[in-house]
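Quick heads-up: it's one chain on its own, the form predicted alone, in structure tokens.
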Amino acid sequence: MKSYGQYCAIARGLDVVGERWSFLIVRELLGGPRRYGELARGLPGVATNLLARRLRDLVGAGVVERRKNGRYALTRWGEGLREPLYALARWSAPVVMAKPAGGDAFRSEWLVHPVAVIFGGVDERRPALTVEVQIGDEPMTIESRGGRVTSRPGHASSPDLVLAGPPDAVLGALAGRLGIRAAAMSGVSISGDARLLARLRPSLPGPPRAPTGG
């Protein structure tokens, strides 16, 4: 692994996880241990030899461990990357919302991370609510309980609201960036009272300001 050769916490951190695909490997492992094949499926576009090299580097650096059952998992130190990754996601949210998904790959399990960013923290004003989201390769369930919003794979047993459609439009509706009419015009099918989403009190940074001359 190449080094920036700088005695700086940022540079030293990038020495460990700054290589291409490293952060995305960490993203996949935030959901729990994965076998090599599961990681490869969750990282469309990565070459198998490159994935093997990145895993070897992350294991060597102490970020990832390979367990006796063959699964890869984050170490306790590696788990500390969750908040830096989510901070990056919050920072990049305006760019994500401004640019449609187009032909980019998307897996429904990735919804866990934007939900954690959009509805971070505990807000006692949030009502109990269950939302089923049908995007990607399998349904996801978003639940609000005790002021905290979480998500998990699978169908909801009795959802209050069901959203289905392209991932960028569904995320826009969840984040409050798209109103009911705009979401429907963008291909989102809504079953139930979509106004309930606003009561989950999403929070994201505003769009970046356009550069000004002078």
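Mind sharing the form predicted together with another copy of the chain? What's above is the form predicted alone.
Lone chain follows.
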């Protein structure tokens, strides 16, 4: 575990989770305890030895713990990394997610994070809604109930809205970066009233329809 050797919270934080793959391991574990193989599948491109090493280091640092059933899980402290990770995603998404996925890998489980970022918080005025998203092989369901938006893997029983298409276009539609017309032109096939999505997003204070930067 190489250190920057600086007495600074940022530098010392990076000493703990700044090495390659560490943040992405944490991303996977934010969804709950995972086995080694599940982590490996959720992290396309990682070498097995490197994953083992990072897990050892993270356990040693107190970020990850190993449960008795052999699963890895975030410690209480490790859970706190959700904030910095989501802050990074909020920063990067408007610029880097607008570019098409190209050859990049995509797993539908990763959608829970942008969904949490885009539809975060509680707003009683949000309508109840069930959306099914079909991007990769695995479908995802987004549900708005009681002012809160959640997501889970799997089909919806009777969705109000179904979005299917390439990752960047579907995500653009969810985030509101792409309007309905633009999303359709980017390859999203829509069944249902996609305008309902806008009512799930929190209404920002300030100018209506603030530019997202991308």
